[in-house]
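What follows is a single chain, given as C-alpha coordinates, in the form predicted on its own.
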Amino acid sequence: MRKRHFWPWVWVVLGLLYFFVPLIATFDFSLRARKGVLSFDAYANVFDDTFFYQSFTFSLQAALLTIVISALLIVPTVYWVQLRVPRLRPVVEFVTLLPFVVPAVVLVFGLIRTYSSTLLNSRAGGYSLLVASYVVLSFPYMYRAIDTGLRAIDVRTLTEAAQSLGASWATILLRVIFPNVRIALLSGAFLSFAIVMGEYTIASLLAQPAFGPYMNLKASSAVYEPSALAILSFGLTWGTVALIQFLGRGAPGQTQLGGVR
(Lines of atoms letter the chains of each structure in order from A and count residues from 1; the text may use other names and numbers.)
(Lines give C-alpha, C1' and ligand atoms only; values in the text may rest on other atoms or scores of the structure.)
Protein backbone atom coordinates (compact mmCIF):
# COMPACT_ATOMS: atom_id res chain seq x y z
CA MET A 1 0.00 0.00 0.00
CA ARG A 2 2.84 2.37 0.78
CA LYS A 3 4.45 1.67 -2.58
CA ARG A 4 1.16 2.37 -4.32
CA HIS A 5 0.97 5.77 -2.64
CA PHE A 6 4.69 6.49 -3.11
CA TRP A 7 5.14 6.17 -6.88
CA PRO A 8 2.27 8.47 -7.93
CA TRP A 9 3.78 11.24 -5.81
CA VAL A 10 7.20 10.60 -7.38
CA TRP A 11 5.78 11.14 -10.87
CA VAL A 12 3.89 14.23 -9.72
CA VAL A 13 7.07 15.75 -8.25
CA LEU A 14 9.08 14.89 -11.37
CA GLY A 15 6.40 16.48 -13.55
CA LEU A 16 6.40 19.66 -11.44
CA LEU A 17 10.18 19.86 -11.61
CA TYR A 18 10.11 19.33 -15.38
CA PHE A 19 7.71 22.23 -15.89
CA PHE A 20 8.75 24.69 -13.19
CA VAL A 21 12.57 24.43 -13.09
CA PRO A 22 12.95 25.92 -16.62
CA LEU A 23 10.36 28.56 -15.71
CA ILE A 24 12.25 29.54 -12.57
CA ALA A 25 15.52 29.64 -14.52
CA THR A 26 13.92 31.89 -17.15
CA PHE A 27 12.56 34.20 -14.48
CA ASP A 28 15.95 34.37 -12.77
CA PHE A 29 17.64 35.21 -16.07
CA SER A 30 15.10 37.94 -16.81
CA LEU A 31 16.09 39.66 -13.54
CA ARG A 32 19.80 39.97 -14.46
CA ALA A 33 19.60 42.83 -16.93
CA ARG A 34 21.59 44.97 -14.48
CA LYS A 35 25.00 43.51 -13.77
CA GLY A 36 25.40 42.08 -10.27
CA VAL A 37 21.89 43.10 -9.18
CA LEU A 38 18.52 41.43 -9.49
CA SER A 39 16.17 43.96 -11.06
CA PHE A 40 13.05 44.26 -13.17
CA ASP A 41 14.79 46.40 -15.79
CA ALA A 42 13.95 43.94 -18.57
CA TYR A 43 10.26 44.12 -17.66
CA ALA A 44 10.43 47.90 -17.54
CA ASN A 45 12.00 47.95 -21.01
CA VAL A 46 9.22 45.72 -22.32
CA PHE A 47 6.49 47.91 -20.85
CA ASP A 48 8.18 51.06 -22.13
CA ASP A 49 8.12 49.71 -25.67
CA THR A 50 5.06 51.02 -27.53
CA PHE A 51 5.23 48.09 -29.96
CA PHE A 52 4.55 45.75 -27.05
CA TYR A 53 1.16 47.31 -26.40
CA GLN A 54 0.34 47.58 -30.10
CA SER A 55 1.17 43.95 -30.84
CA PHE A 56 -0.49 42.67 -27.69
CA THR A 57 -3.68 44.65 -28.35
CA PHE A 58 -3.68 43.53 -31.98
CA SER A 59 -3.41 39.83 -31.07
CA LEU A 60 -5.92 40.23 -28.24
CA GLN A 61 -8.51 41.65 -30.61
CA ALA A 62 -7.78 38.94 -33.18
CA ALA A 63 -8.12 36.25 -30.50
CA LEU A 64 -11.48 37.55 -29.25
CA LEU A 65 -12.80 37.86 -32.79
CA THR A 66 -11.57 34.34 -33.57
CA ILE A 67 -13.36 32.93 -30.54
CA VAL A 68 -16.64 34.66 -31.41
CA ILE A 69 -16.59 33.56 -35.05
CA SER A 70 -15.57 30.00 -34.15
CA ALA A 71 -18.36 29.72 -31.60
CA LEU A 72 -20.96 31.07 -34.03
CA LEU A 73 -19.80 28.60 -36.67
CA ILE A 74 -19.22 25.46 -34.64
CA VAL A 75 -21.98 25.49 -32.03
CA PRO A 76 -24.85 25.56 -34.58
CA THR A 77 -23.03 23.03 -36.78
CA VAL A 78 -22.39 20.53 -34.01
CA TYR A 79 -25.90 21.04 -32.65
CA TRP A 80 -27.51 20.39 -36.06
CA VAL A 81 -25.31 17.36 -36.77
CA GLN A 82 -26.12 15.83 -33.39
CA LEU A 83 -29.83 16.59 -33.69
CA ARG A 84 -30.60 15.93 -37.37
CA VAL A 85 -27.75 14.28 -39.27
CA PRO A 86 -25.59 12.22 -36.87
CA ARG A 87 -24.29 10.17 -39.81
CA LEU A 88 -22.30 13.24 -40.93
CA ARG A 89 -20.39 13.41 -37.66
CA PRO A 90 -17.30 11.54 -39.02
CA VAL A 91 -17.19 13.95 -41.97
CA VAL A 92 -17.29 17.00 -39.70
CA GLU A 93 -14.63 15.49 -37.45
CA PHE A 94 -12.40 14.90 -40.47
CA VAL A 95 -12.82 18.49 -41.66
CA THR A 96 -11.97 19.89 -38.24
CA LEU A 97 -8.81 17.75 -38.13
CA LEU A 98 -7.43 19.22 -41.36
CA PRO A 99 -5.47 21.98 -39.52
CA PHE A 100 -3.41 19.16 -37.97
CA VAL A 101 -2.73 17.71 -41.42
CA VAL A 102 -2.08 20.93 -43.36
CA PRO A 103 0.83 22.89 -41.82
CA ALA A 104 0.31 26.56 -41.09
CA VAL A 105 3.02 27.57 -43.58
CA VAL A 106 1.23 25.67 -46.37
CA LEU A 107 -2.08 27.27 -45.40
CA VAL A 108 -0.70 30.80 -45.41
CA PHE A 109 1.15 30.37 -48.71
CA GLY A 110 -2.06 29.09 -50.27
CA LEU A 111 -3.91 32.14 -48.95
CA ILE A 112 -1.24 34.51 -50.23
CA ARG A 113 -1.29 32.84 -53.62
CA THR A 114 -5.08 33.05 -53.83
CA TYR A 115 -5.73 36.51 -52.36
CA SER A 116 -2.54 38.42 -53.18
CA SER A 117 -4.33 40.59 -55.74
CA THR A 118 -7.52 41.15 -53.74
CA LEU A 119 -7.64 41.03 -49.95
CA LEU A 120 -3.93 41.54 -49.36
CA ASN A 121 -4.04 44.89 -51.14
CA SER A 122 -5.59 46.51 -48.07
CA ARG A 123 -4.90 46.47 -44.35
CA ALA A 124 -8.45 45.39 -43.54
CA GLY A 125 -8.22 42.57 -46.06
CA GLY A 126 -5.00 41.26 -44.54
CA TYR A 127 -6.51 41.41 -41.06
CA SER A 128 -9.62 39.55 -42.25
CA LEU A 129 -7.43 36.88 -43.81
CA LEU A 130 -5.46 36.54 -40.57
CA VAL A 131 -8.59 36.10 -38.46
CA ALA A 132 -10.01 33.61 -40.96
CA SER A 133 -6.78 31.60 -40.71
CA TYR A 134 -6.98 31.63 -36.92
CA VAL A 135 -10.58 30.43 -37.06
CA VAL A 136 -9.43 27.46 -39.13
CA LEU A 137 -6.59 26.73 -36.69
CA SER A 138 -9.06 26.77 -33.79
CA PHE A 139 -11.42 24.20 -35.37
CA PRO A 140 -9.90 21.06 -33.76
CA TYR A 141 -10.03 22.52 -30.26
CA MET A 142 -13.35 24.33 -30.42
CA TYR A 143 -15.10 21.44 -32.14
CA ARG A 144 -14.02 18.79 -29.66
CA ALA A 145 -14.76 20.94 -26.65
CA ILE A 146 -18.24 21.87 -27.90
CA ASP A 147 -18.99 18.36 -29.16
CA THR A 148 -18.16 16.93 -25.74
CA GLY A 149 -20.36 19.54 -24.05
CA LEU A 150 -23.34 18.86 -26.33
CA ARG A 151 -23.05 15.10 -25.98
CA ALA A 152 -23.25 15.51 -22.20
CA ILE A 153 -26.77 16.98 -22.41
CA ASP A 154 -30.04 15.74 -23.87
CA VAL A 155 -30.19 17.99 -26.92
CA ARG A 156 -33.30 16.43 -28.42
CA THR A 157 -35.37 16.75 -25.25
CA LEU A 158 -34.30 20.36 -24.70
CA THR A 159 -35.12 21.22 -28.32
CA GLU A 160 -38.56 19.61 -28.18
CA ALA A 161 -39.33 21.34 -24.87
CA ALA A 162 -38.28 24.71 -26.27
CA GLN A 163 -40.30 24.19 -29.44
CA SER A 164 -43.35 23.25 -27.38
CA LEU A 165 -43.04 26.68 -25.73
CA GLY A 166 -42.98 28.37 -29.13
CA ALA A 167 -39.26 29.09 -29.36
CA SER A 168 -37.67 29.66 -32.76
CA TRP A 169 -34.42 28.03 -33.85
CA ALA A 170 -32.48 31.22 -33.10
CA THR A 171 -34.01 31.38 -29.61
CA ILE A 172 -33.17 27.73 -28.98
CA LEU A 173 -29.55 28.28 -29.95
CA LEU A 174 -29.06 31.53 -28.04
CA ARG A 175 -31.09 30.83 -24.89
CA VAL A 176 -30.91 27.05 -24.54
CA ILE A 177 -27.92 25.55 -26.33
CA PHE A 178 -25.28 28.22 -25.73
CA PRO A 179 -25.93 28.46 -21.95
CA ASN A 180 -25.70 24.67 -21.60
CA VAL A 181 -22.33 24.44 -23.36
CA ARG A 182 -20.87 27.40 -21.49
CA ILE A 183 -18.13 25.38 -19.77
CA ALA A 184 -17.17 23.52 -22.94
CA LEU A 185 -17.17 26.77 -24.90
CA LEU A 186 -14.87 28.41 -22.37
CA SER A 187 -12.45 25.48 -22.60
CA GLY A 188 -12.30 25.74 -26.38
CA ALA A 189 -12.01 29.52 -26.14
CA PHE A 190 -9.00 29.24 -23.84
CA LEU A 191 -7.17 26.91 -26.23
CA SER A 192 -7.98 29.15 -29.17
CA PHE A 193 -6.84 32.21 -27.22
CA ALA A 194 -3.51 30.58 -26.37
CA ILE A 195 -2.94 29.57 -30.00
CA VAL A 196 -3.67 33.03 -31.40
CA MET A 197 -1.56 34.90 -28.85
CA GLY A 198 1.52 32.79 -29.56
CA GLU A 199 1.10 32.18 -33.31
CA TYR A 200 4.02 33.32 -35.43
CA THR A 201 4.05 31.77 -38.92
CA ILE A 202 0.78 33.08 -40.37
CA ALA A 203 1.07 36.53 -38.79
CA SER A 204 4.64 37.07 -39.98
CA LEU A 205 4.04 35.87 -43.56
CA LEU A 206 0.92 38.03 -43.80
CA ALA A 207 2.97 40.97 -42.43
CA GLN A 208 0.63 41.57 -39.50
CA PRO A 209 1.83 43.31 -36.29
CA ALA A 210 0.89 40.43 -33.99
CA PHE A 211 2.35 39.43 -30.63
CA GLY A 212 4.12 36.31 -31.94
CA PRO A 213 6.28 38.15 -34.49
CA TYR A 214 7.00 40.82 -31.89
CA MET A 215 8.34 38.20 -29.48
CA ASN A 216 10.48 36.70 -32.23
CA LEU A 217 11.84 40.14 -33.13
CA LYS A 218 12.74 40.78 -29.48
CA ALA A 219 14.48 37.42 -29.26
CA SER A 220 16.79 38.40 -32.14
CA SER A 221 17.51 41.95 -30.97
CA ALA A 222 17.65 41.79 -27.16
CA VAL A 223 19.05 39.55 -24.42
CA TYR A 224 16.94 39.75 -21.28
CA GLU A 225 13.68 41.14 -22.66
CA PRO A 226 12.72 37.86 -24.43
CA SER A 227 12.87 36.04 -21.08
CA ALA A 228 10.68 38.74 -19.54
CA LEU A 229 8.22 38.33 -22.42
CA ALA A 230 8.17 34.56 -21.87
CA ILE A 231 7.29 35.05 -18.21
CA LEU A 232 4.62 37.61 -19.09
CA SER A 233 3.14 35.21 -21.64
CA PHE A 234 3.08 32.45 -19.05
CA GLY A 235 1.36 34.75 -16.58
CA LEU A 236 -1.14 35.74 -19.24
CA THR A 237 -1.94 32.09 -19.92
CA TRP A 238 -2.47 31.28 -16.26
CA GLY A 239 -4.49 34.45 -15.82
CA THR A 240 -6.75 33.29 -18.64
CA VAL A 241 -7.12 29.89 -16.98
CA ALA A 242 -8.09 31.56 -13.71
CA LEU A 243 -10.61 33.75 -15.52
CA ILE A 244 -12.15 30.71 -17.21
CA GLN A 245 -12.39 28.92 -13.87
CA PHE A 246 -14.08 31.96 -12.38
CA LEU A 247 -16.54 32.38 -15.24
CA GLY A 248 -17.22 28.67 -15.38
CA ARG A 249 -18.15 28.24 -11.75
CA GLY A 250 -21.50 26.62 -11.29
CA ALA A 251 -22.95 23.27 -12.06
CA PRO A 252 -21.22 21.97 -15.18
CA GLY A 253 -23.27 19.60 -17.27
CA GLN A 254 -26.56 20.70 -15.71
CA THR A 255 -29.17 21.16 -18.38
CA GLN A 256 -31.47 24.10 -18.10
CA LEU A 257 -34.41 25.54 -20.01
CA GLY A 258 -35.18 28.91 -18.61
CA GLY A 259 -36.56 32.14 -19.95
CA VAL A 260 -37.73 30.67 -23.28
CA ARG A 261 -40.68 32.50 -24.74
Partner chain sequence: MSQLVQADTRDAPGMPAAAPRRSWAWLGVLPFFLFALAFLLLPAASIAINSFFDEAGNFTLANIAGLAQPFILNSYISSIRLSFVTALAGGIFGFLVAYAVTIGGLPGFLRAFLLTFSGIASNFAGVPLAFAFISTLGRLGLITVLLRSGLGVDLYRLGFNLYSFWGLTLTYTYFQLPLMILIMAPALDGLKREWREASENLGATNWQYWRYVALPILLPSLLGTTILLFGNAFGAQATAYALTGGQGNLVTILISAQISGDALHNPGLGNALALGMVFVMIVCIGAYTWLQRKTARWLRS
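Every value quoted in this text rests on a predicted model; they were computed, and no experiment measured them. Just so we're on the same page, rigid core means the largest C-alpha set that superposes within 1.5 Å between forms. Numbering follows the first chain given and starts at 1. Compared with the form predicted together with its partner chain:
- Shown in the overlay between the two forms, fitted on the rigid core, is a CA shift at residue 153 smaller than 2 Å.
- Relative to the superposed core, residue 80 undergoes a C-alpha shift smaller than 2 Å between the two forms.
- Residue 163: CA moves 2 Å or more between the two forms after rigid-core fitting.
Given the form predicted on its own, state the structure of the form predicted together with its partner chain.
Here we give the lone chain, stripped of any partners or molecules.
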Protein backbone atom coordinates (compact mmCIF):
# COMPACT_ATOMS: atom_id res chain seq x y z
CA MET A 1 0.00 0.00 0.00
CA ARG A 2 2.71 2.48 1.02
CA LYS A 3 4.72 1.78 -2.07
CA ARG A 4 1.74 2.20 -4.39
CA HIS A 5 1.09 5.74 -3.19
CA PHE A 6 4.68 6.92 -3.22
CA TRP A 7 4.81 8.42 -6.70
CA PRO A 8 1.38 10.09 -6.59
CA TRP A 9 2.49 11.85 -3.41
CA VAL A 10 5.69 12.97 -5.11
CA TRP A 11 3.80 14.52 -8.04
CA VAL A 12 1.24 16.23 -5.84
CA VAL A 13 3.88 17.67 -3.53
CA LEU A 14 5.93 18.91 -6.49
CA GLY A 15 2.80 20.44 -8.00
CA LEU A 16 1.86 22.15 -4.76
CA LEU A 17 5.38 23.51 -4.35
CA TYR A 18 5.38 24.88 -7.88
CA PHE A 19 1.98 26.47 -7.33
CA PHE A 20 2.63 27.95 -3.92
CA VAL A 21 6.27 28.98 -3.79
CA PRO A 22 5.75 31.92 -6.20
CA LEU A 23 2.69 33.03 -4.24
CA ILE A 24 4.50 32.84 -0.94
CA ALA A 25 7.51 34.62 -2.42
CA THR A 26 5.33 37.37 -3.84
CA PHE A 27 3.51 37.81 -0.56
CA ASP A 28 6.78 37.86 1.33
CA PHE A 29 8.22 40.39 -1.09
CA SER A 30 5.15 42.60 -0.81
CA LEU A 31 5.65 42.85 2.96
CA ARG A 32 9.23 44.15 2.78
CA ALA A 33 8.56 47.75 1.80
CA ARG A 34 9.78 49.00 5.19
CA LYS A 35 13.42 48.16 5.84
CA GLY A 36 14.04 45.41 8.38
CA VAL A 37 10.42 44.69 9.34
CA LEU A 38 7.45 43.07 7.67
CA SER A 39 4.73 45.59 7.01
CA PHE A 40 1.73 46.25 4.85
CA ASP A 41 3.25 49.53 3.64
CA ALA A 42 3.24 48.44 0.01
CA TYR A 43 -0.49 47.75 0.24
CA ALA A 44 -1.06 51.08 1.94
CA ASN A 45 0.83 52.80 -0.86
CA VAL A 46 -1.25 51.00 -3.46
CA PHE A 47 -4.48 52.02 -1.78
CA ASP A 48 -3.23 55.60 -1.49
CA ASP A 49 -2.63 55.84 -5.20
CA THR A 50 -5.47 57.60 -7.02
CA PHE A 51 -4.42 55.97 -10.28
CA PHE A 52 -5.09 52.61 -8.64
CA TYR A 53 -8.71 53.57 -8.05
CA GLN A 54 -9.09 55.18 -11.43
CA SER A 55 -7.73 52.23 -13.37
CA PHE A 56 -9.53 49.72 -11.19
CA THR A 57 -12.92 51.38 -11.60
CA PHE A 58 -12.20 51.83 -15.29
CA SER A 59 -11.65 48.08 -15.70
CA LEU A 60 -14.58 47.29 -13.43
CA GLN A 61 -16.84 49.40 -15.61
CA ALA A 62 -15.51 47.82 -18.78
CA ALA A 63 -16.01 44.34 -17.28
CA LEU A 64 -19.62 45.01 -16.32
CA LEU A 65 -20.38 46.48 -19.72
CA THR A 66 -18.72 43.48 -21.37
CA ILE A 67 -20.82 41.04 -19.36
CA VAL A 68 -24.09 42.81 -20.11
CA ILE A 69 -23.44 43.08 -23.84
CA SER A 70 -22.10 39.55 -24.09
CA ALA A 71 -25.11 38.13 -22.23
CA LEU A 72 -27.55 40.13 -24.37
CA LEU A 73 -25.89 38.81 -27.51
CA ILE A 74 -25.31 35.21 -26.49
CA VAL A 75 -28.39 34.18 -24.48
CA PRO A 76 -30.98 34.98 -27.15
CA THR A 77 -28.71 33.55 -29.83
CA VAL A 78 -28.17 30.23 -28.07
CA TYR A 79 -31.85 30.01 -27.23
CA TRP A 80 -32.91 30.79 -30.74
CA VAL A 81 -30.40 28.39 -32.27
CA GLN A 82 -31.53 25.53 -30.07
CA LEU A 83 -35.17 26.27 -30.62
CA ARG A 84 -35.58 27.35 -34.21
CA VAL A 85 -32.42 27.26 -36.32
CA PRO A 86 -30.41 24.26 -35.14
CA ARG A 87 -28.69 24.07 -38.51
CA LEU A 88 -26.90 27.33 -37.66
CA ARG A 89 -25.40 25.77 -34.56
CA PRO A 90 -22.09 24.75 -36.20
CA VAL A 91 -21.68 28.28 -37.56
CA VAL A 92 -22.35 29.93 -34.21
CA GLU A 93 -20.07 27.44 -32.50
CA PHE A 94 -17.33 28.18 -35.01
CA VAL A 95 -17.62 31.93 -34.54
CA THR A 96 -17.55 31.66 -30.75
CA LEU A 97 -14.44 29.51 -30.94
CA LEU A 98 -12.62 31.92 -33.26
CA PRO A 99 -11.22 34.00 -30.39
CA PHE A 100 -9.16 30.92 -29.51
CA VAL A 101 -7.71 30.91 -33.00
CA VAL A 102 -7.13 34.63 -33.21
CA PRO A 103 -4.82 35.60 -30.34
CA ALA A 104 -5.72 38.80 -28.49
CA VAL A 105 -2.74 40.63 -29.93
CA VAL A 106 -3.78 39.70 -33.47
CA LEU A 107 -7.39 40.68 -32.80
CA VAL A 108 -6.42 44.11 -31.54
CA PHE A 109 -4.05 44.48 -34.48
CA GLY A 110 -6.90 43.78 -36.89
CA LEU A 111 -9.27 46.08 -35.04
CA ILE A 112 -6.79 48.94 -35.09
CA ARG A 113 -6.12 48.44 -38.80
CA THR A 114 -9.85 48.31 -39.56
CA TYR A 115 -10.98 51.25 -37.43
CA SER A 116 -7.89 53.47 -37.34
CA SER A 117 -9.50 56.23 -39.35
CA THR A 118 -13.03 55.95 -37.90
CA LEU A 119 -13.70 54.79 -34.37
CA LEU A 120 -10.17 55.32 -33.09
CA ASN A 121 -10.31 59.03 -33.74
CA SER A 122 -12.33 59.66 -30.58
CA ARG A 123 -11.97 58.78 -26.93
CA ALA A 124 -15.36 57.11 -26.88
CA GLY A 125 -14.43 55.19 -30.01
CA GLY A 126 -11.34 53.72 -28.38
CA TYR A 127 -13.33 52.76 -25.32
CA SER A 128 -16.02 51.05 -27.37
CA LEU A 129 -13.38 49.13 -29.31
CA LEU A 130 -11.94 47.97 -25.98
CA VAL A 131 -15.31 46.75 -24.73
CA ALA A 132 -16.09 45.21 -28.11
CA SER A 133 -12.90 43.19 -28.09
CA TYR A 134 -13.58 42.08 -24.52
CA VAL A 135 -17.03 40.95 -25.60
CA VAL A 136 -15.38 38.94 -28.39
CA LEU A 137 -12.92 37.45 -25.90
CA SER A 138 -15.82 36.44 -23.65
CA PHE A 139 -17.68 34.64 -26.48
CA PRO A 140 -16.14 31.16 -25.99
CA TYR A 141 -16.78 31.14 -22.25
CA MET A 142 -20.23 32.70 -22.37
CA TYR A 143 -21.35 30.52 -25.24
CA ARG A 144 -20.14 27.28 -23.73
CA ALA A 145 -21.58 28.05 -20.31
CA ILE A 146 -24.99 29.05 -21.63
CA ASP A 147 -25.16 26.38 -24.31
CA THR A 148 -24.57 23.55 -21.83
CA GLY A 149 -26.86 25.26 -19.34
CA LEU A 150 -29.68 25.50 -21.85
CA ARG A 151 -29.11 22.04 -23.23
CA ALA A 152 -29.44 20.59 -19.76
CA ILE A 153 -32.98 21.93 -19.39
CA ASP A 154 -34.41 20.92 -22.78
CA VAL A 155 -35.44 24.34 -24.01
CA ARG A 156 -37.81 23.09 -26.66
CA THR A 157 -40.02 21.13 -24.29
CA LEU A 158 -40.03 23.91 -21.72
CA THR A 159 -40.96 26.48 -24.35
CA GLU A 160 -43.69 24.30 -25.77
CA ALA A 161 -45.02 23.60 -22.29
CA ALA A 162 -45.09 27.32 -21.54
CA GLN A 163 -46.72 28.09 -24.89
CA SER A 164 -49.39 25.46 -24.31
CA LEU A 165 -50.16 27.15 -21.01
CA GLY A 166 -50.68 30.42 -22.87
CA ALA A 167 -47.45 32.25 -21.98
CA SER A 168 -46.24 35.07 -24.20
CA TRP A 169 -42.71 35.16 -25.60
CA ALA A 170 -41.60 37.78 -23.10
CA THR A 171 -42.96 35.65 -20.25
CA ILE A 172 -41.23 32.58 -21.60
CA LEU A 173 -37.86 34.27 -21.83
CA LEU A 174 -38.05 36.09 -18.52
CA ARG A 175 -39.94 33.64 -16.34
CA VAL A 176 -39.02 30.26 -17.81
CA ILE A 177 -35.73 30.36 -19.67
CA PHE A 178 -33.77 32.98 -17.79
CA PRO A 179 -34.22 31.54 -14.27
CA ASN A 180 -33.11 28.17 -15.56
CA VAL A 181 -29.83 29.41 -17.01
CA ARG A 182 -29.13 31.90 -14.27
CA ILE A 183 -26.29 29.85 -12.81
CA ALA A 184 -24.74 29.12 -16.19
CA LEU A 185 -25.02 32.80 -17.05
CA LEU A 186 -23.41 33.86 -13.80
CA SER A 187 -20.51 31.45 -14.17
CA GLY A 188 -19.87 32.70 -17.70
CA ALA A 189 -20.14 36.25 -16.43
CA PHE A 190 -17.67 35.79 -13.58
CA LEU A 191 -15.19 34.12 -15.88
CA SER A 192 -15.44 37.04 -18.30
CA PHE A 193 -15.01 39.33 -15.31
CA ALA A 194 -11.80 37.58 -14.26
CA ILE A 195 -10.45 37.83 -17.79
CA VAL A 196 -11.24 41.51 -18.26
CA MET A 197 -9.98 42.72 -14.88
CA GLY A 198 -6.39 41.73 -15.47
CA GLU A 199 -6.28 42.10 -19.24
CA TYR A 200 -3.18 43.87 -20.47
CA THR A 201 -2.52 43.30 -24.19
CA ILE A 202 -5.62 44.87 -25.71
CA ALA A 203 -5.93 47.70 -23.19
CA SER A 204 -2.32 48.78 -23.58
CA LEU A 205 -2.35 48.61 -27.37
CA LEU A 206 -5.58 50.63 -27.48
CA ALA A 207 -3.94 53.03 -24.99
CA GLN A 208 -6.78 52.67 -22.48
CA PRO A 209 -6.20 53.53 -18.78
CA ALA A 210 -7.15 50.06 -17.57
CA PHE A 211 -5.98 48.08 -14.54
CA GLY A 212 -3.59 45.81 -16.51
CA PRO A 213 -1.52 48.63 -18.03
CA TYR A 214 -1.56 50.40 -14.65
CA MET A 215 -0.01 47.34 -12.98
CA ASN A 216 2.65 47.14 -15.65
CA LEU A 217 3.40 50.84 -15.38
CA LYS A 218 3.80 50.49 -11.62
CA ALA A 219 6.54 47.91 -12.22
CA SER A 220 8.86 50.51 -13.67
CA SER A 221 8.24 53.10 -10.96
CA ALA A 222 8.04 51.06 -7.76
CA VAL A 223 9.73 48.00 -6.22
CA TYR A 224 7.37 46.44 -3.69
CA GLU A 225 4.02 47.73 -4.87
CA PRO A 226 3.91 45.45 -7.95
CA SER A 227 4.07 42.42 -5.63
CA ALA A 228 1.24 43.82 -3.55
CA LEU A 229 -0.73 44.34 -6.78
CA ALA A 230 0.01 40.76 -7.86
CA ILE A 231 -1.32 39.46 -4.53
CA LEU A 232 -4.42 41.66 -4.79
CA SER A 233 -4.92 40.48 -8.35
CA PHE A 234 -4.57 36.85 -7.32
CA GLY A 235 -7.07 37.46 -4.55
CA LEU A 236 -9.50 38.91 -7.08
CA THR A 237 -9.12 35.88 -9.37
CA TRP A 238 -9.44 33.56 -6.41
CA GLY A 239 -12.61 35.27 -5.26
CA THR A 240 -14.13 35.17 -8.72
CA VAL A 241 -13.32 31.52 -9.36
CA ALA A 242 -14.47 30.58 -5.87
CA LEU A 243 -17.79 32.28 -6.63
CA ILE A 244 -18.09 30.40 -9.92
CA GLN A 245 -17.45 27.10 -8.23
CA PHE A 246 -19.74 27.95 -5.35
CA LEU A 247 -22.53 28.81 -7.78
CA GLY A 248 -21.80 25.87 -10.02
CA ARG A 249 -22.00 23.10 -7.45
CA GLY A 250 -23.74 20.34 -9.35
CA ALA A 251 -25.27 22.77 -11.83
CA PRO A 252 -24.69 22.39 -15.56
CA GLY A 253 -22.86 24.91 -17.66
CA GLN A 254 -19.69 25.56 -15.73
CA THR A 255 -16.55 26.52 -17.49
CA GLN A 256 -13.42 27.48 -15.73
CA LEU A 257 -10.69 27.33 -18.33
CA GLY A 258 -9.00 30.20 -19.86
CA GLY A 259 -7.74 33.63 -19.17
CA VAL A 260 -5.65 36.12 -21.05
CA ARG A 261 -1.97 35.44 -21.09
